[in-house]
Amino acid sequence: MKMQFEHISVLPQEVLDFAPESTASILDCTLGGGGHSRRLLEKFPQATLAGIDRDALAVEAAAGCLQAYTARTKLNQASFSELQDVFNNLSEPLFDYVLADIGLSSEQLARPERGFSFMQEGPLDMRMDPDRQQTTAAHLLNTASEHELIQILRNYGEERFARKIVAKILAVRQVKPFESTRDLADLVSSVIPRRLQKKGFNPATKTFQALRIAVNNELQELTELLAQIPIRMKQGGRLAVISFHSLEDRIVKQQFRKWENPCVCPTDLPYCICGEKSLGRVLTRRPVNASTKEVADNPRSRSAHLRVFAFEKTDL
């Protein structure tokens, strides 16, 4: 078993470049190994940083990475839905810059015992917080109904072969319960016709993504984060979100647009009567992607999409 926590932060320069010039308070909602936080604290030597991650190993690794900045940092293990408790402990702070790097870390994928990767043999776990979460991917596969599994694969994985994959899962689990990542990856590969399998794209990718999202309640957690952030921003503060798949990116894009233009009046009215006020503006009309060089150095960054919102109205 690996002892060190290794994670390569994606879009590191872009994250720095979008921070407001006068940044004095930072919230890193996904510490990972602390890479983004360290760079931000280096750039803003007077700034303080609050950091959270739902993965205890990530918080521990970040504490080591940020050891030189202990006086300026406060780190907590928490999910997005627990942010209010964190804010309460920090005396309801306001932030200049909030960062959320959504999804899996390279470290989580690299640890077979976490069960996130279809490339390595391991238990079907997929919990980001195994100490506090009860439901594993194996539990879902072995106990969920046909309808529930189909909905998970369709809604969270956008898997076109969801029904066929679930039918095979139901047949197999009657003989032997699912326990390993390899069992599931091999099953999915056997169901999807080879002629329809994309070159360089593992056929189990969407199924693993769907189960991981379901196990960790990821889309609901992201929605909760976006609901809580506006009232925690200073005037001129910015929120930067990095996502890795279309479901998350769509949620972020739609929320940013709503913040910028919340008016719900009929288009034929000459002026707004709904009273909804814009919170600011979207700084990234299209997502910012990794450079060719970064993708070559860190292939995982290929899927990264960065969107940034600038808050100019805080009278919520």
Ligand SMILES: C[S@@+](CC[C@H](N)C(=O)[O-])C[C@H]1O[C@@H](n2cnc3c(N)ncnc32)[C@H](O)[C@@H]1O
Contents of the next structure:
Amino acid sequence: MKMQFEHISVLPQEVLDFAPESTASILDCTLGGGGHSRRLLEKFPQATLAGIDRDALAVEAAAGCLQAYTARTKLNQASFSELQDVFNNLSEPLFDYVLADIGLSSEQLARPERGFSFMQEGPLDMRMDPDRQQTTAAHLLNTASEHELIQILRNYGEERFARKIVAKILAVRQVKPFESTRDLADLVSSVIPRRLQKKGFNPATKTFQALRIAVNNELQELTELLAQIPIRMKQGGRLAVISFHSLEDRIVKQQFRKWENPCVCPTDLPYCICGEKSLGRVLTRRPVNASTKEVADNPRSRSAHLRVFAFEKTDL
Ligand SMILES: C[S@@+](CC[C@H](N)C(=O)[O-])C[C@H]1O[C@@H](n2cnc3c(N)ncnc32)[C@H](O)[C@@H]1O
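Having looked at the form predicted on its own, could you now put up the form predicted in complex with the ligand?
Below: every chain and molecule of the assembly, starting with the one above.
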């Protein structure tokens, strides 16, 4: 029986439109519910698709969604940093189109037991792969040093009240360890002065984002993904990345720029002596955002940024 999986794919038409016309092999690095993969397999009836997700429930849901295409798909539970193992098990790990729609699915957010949401009471977990990851958000909150927690909140949440929030966390955890999402959400809300709380924006948003990024090592995972992709692309292949916050978007933007123009020669040199060669070109000077209609239909798409890189050189 197909499991129920709540997730509406963002920028669905744009993801299809950026795929090279003669796409024959696809890598979906973030299967989620399989929505993007299904559309791509429909659009390219001859194409094969390799898909991964680090969340076992997502792989299961995607397998259900892609049931009609089993002959053309190979799905695995794996994280970006484990892609090499996935490639080792494919006969030809070279792709025309690679998609990474990073972040959380609505399903992960909607399940209180996963602990991602400050809106619902649940254990402070936040692991995308609870079977194989050891560190939960609660463990981090209860054991990390003051300095580590401040760094996490500042670097991953850009939280300006990091120091105050952490001081309160340290005081509270001496009395009773953190267990639930509600405990943390209430604490953050009590620390940030009410007059400085943005309307329509839960004050715990940044703290939850920061912890989630730390628990899942998300920025490192993204960096590792980007490092592995160039040698896996066919000539003319494209990489599409959808990110949901500025930290990830910045990493993608900077990496794409470097691939396009890797030259490190001083700008006043009349010609290049460093020998670094461009891998191709950025197809999206600015990130592609969801239309007003899509945002109205699927508010989660509001913060989605799509960037696409076209690889023109493959002799790496
Ligand atoms: C926004 S959802 C993808 C939705 C999907 N494109 C669809 O159309 O249904 C993001 C997915 O990426 C997965 N994910 C996030 N970081 C990952 C990583 N480092 N390695 C593998 N999967 C990851 C999450 O578990 C989640 O299922």
